[in-house]
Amino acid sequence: MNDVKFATGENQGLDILKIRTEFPMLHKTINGKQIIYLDSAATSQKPKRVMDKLYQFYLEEYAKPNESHSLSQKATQELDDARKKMADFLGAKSDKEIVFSRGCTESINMVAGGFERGLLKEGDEVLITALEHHANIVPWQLACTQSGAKLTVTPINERGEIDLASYETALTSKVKIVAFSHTSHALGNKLPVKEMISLAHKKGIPVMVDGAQAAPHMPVNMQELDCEFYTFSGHKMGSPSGVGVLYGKKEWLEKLPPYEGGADMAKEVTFEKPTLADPPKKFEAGTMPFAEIIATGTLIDFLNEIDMHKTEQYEQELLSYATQKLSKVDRVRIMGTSGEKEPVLSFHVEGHDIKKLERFLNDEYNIDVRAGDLTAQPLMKILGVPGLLRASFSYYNTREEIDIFTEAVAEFIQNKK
């Protein structure tokens, strides 16, 4: 039952067998059973060429950027190239609109902290949605606590979709920024981001989009979205850990106060006050994870090569197939049934402990998934469940893996494990 075969992806012009050779982890076996990795929403597997670049840089090219010697000059050039690649990847107007951070959470904190210190006051409001990850709730709560502003929340319907009418009503003159996910990490639902951004802009309100779950699964273009800020983590799309991205419109990066102080984020420092560097350096205090950022440039090359338009179509095929299969399993209730989703299936099993199911899948079939509150405790209360089991797919997964997964879930339920 655990003999994994390979889908071809030929409908999208993808060679899935060839793509999977880039991911050695997918061929690892434990107790004679091959790993089936269905937890890419937590973190994705890394292409070999990305890790080869990281290994090469540390062994043969390592030096801190922005020094004078030749090794440093080469590192500086590679770091600049990675920033330019990211700008092109996101459709930014300039690489000066790309700030590197240490993760999506830090990027969100950069925006929330900047608004707290310079742009929020008592009586103002920050608007988020009921679908948010804790990382897009807590930073805004802290910002509101410190500034005297109020956090307001847009509700969702029974399908896990944003109530646009309620959202539009909430866009009052008190709202100074709107922050929401591009897609829900817990349910997979895609939010109507273009409409939400447009409605906010009609009221002159800036928008920050948390793209942590969207950027790995679909092409995103900042000129098309037109949001003021967009954030995501590299590790969810194949980069080494510790790399985040904050896109910000030039005028907003200039307006926003810096998140941290330190070396390189100031042009000149005296004992009286610093003269801040221009964006993006203004937000990159201290020594950044420059080796990992350089390797992220190699990841962008890889994603452009395999074509994210094609991988998105393939992942949507996997999602549709998995939804059909899982819907036939007794006692399974899929949560988040919007017509447009990222490749995520989250579900509750009536009468069964999903943590026990998670352990069963891993112990018996080497299937890696995630179960629990999915760092969305307020959402779980709205849904009326203690937690969900989430299976998340990527372009390196196959239909055969989904077959094994759904059969294993059915086995667990039938045998009342």
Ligand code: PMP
Given for the second form:
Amino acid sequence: MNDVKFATGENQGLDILKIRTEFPMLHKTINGKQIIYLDSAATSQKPKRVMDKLYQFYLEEYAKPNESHSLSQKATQELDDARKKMADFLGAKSDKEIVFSRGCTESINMVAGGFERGLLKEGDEVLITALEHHANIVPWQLACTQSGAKLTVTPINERGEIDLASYETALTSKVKIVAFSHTSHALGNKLPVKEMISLAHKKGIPVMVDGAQAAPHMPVNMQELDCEFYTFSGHKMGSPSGVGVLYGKKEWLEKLPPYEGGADMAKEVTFEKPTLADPPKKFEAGTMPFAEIIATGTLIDFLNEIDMHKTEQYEQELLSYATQKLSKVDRVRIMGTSGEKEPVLSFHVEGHDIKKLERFLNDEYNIDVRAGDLTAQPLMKILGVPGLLRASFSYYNTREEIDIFTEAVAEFIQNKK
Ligand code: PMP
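Now show me the form predicted together with this ligand; what you just gave was the form predicted on its own.
Following is the full complex, with the preceding chain placed first.
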């Protein structure tokens, strides 16, 4: 039986016990054992107040925004508020730079699809890195196949770090856009995004940053980063699933062709042609997941209240605690050991099957982790492993949970399961 004792003291000014009361899922037991959720990089648990807002909106306030009746006016107001909160959260210049999508994958497809339909031609290049999630590879492959452009890939070294010299060399005049992750979902390491953005800008090349694994773990500011596009999913940071964000600089959202056609993305429609709406509406065709977006506004209030500067520091402490403990376990090989990381620990175990370890952790201790290619098959080939076991943390995890996790890994290895 898991004996999860909670850190009740102050941790970087955060009362973790109090924060955990906001997450009912973390108090659930299965077969008498408490859940130890270490899979936040796949999707995060939800604060109760976010789900209360969703429930309340569906049951007491539900109406489609942008109509004239009073219920709709209230929904429009709440949707507008959510967009403004998101713009402030990201340090965008205006809420017109915030496009809501159905997830990070769709946001990336909006950029890649837009480039395919007007901003890429034969002979052009799109530059990505060897670390990318399939969601930041395949949309660009499709865009390149359709437009005749070529996809090029910046290499990484054995520590999972980008080779900045090769990156700079690859930034030729043929490159029309660079797209890379802010932090790696598979290894956790932070990319030198500011340097990478400024090197691309020196050559006049726009940049799209995939922030799926960064936005949940650190304050991100669009003015500081200065990228043209930034994408992420709400479900990895506490919002209901089905909500994504595409931040885009005003001039780039104006330049980028729309992703889908349909209602609301056109101001006027004739049989000859549509007159497109201004951004962000130009990218929001059809009925959006507006209830989930409104609940995302409540999530932003929550994140501002607990303060992402503090959650970032606390998560960093958890990461170094877990790294120290796990590196002492015989046969464990942690991958991606570069200095600056997100709270992700990926490893393989010499002589053991990580899928069996994943099963053991779940069956015996109710620990949720993920093992496999981590949706980064090209990266696994480079690292020379079929897959990795990934434990990913959030501010709602505790050192006690990490103790149980690392001891369970050691037990599995000792007993040669
Ligand atoms: N990029 C990265 C780095 C990710 O980790 C993920 C999700 N694992 C995605 C993109 C895609 O996000 P979603 O499935 O929420 O669209």
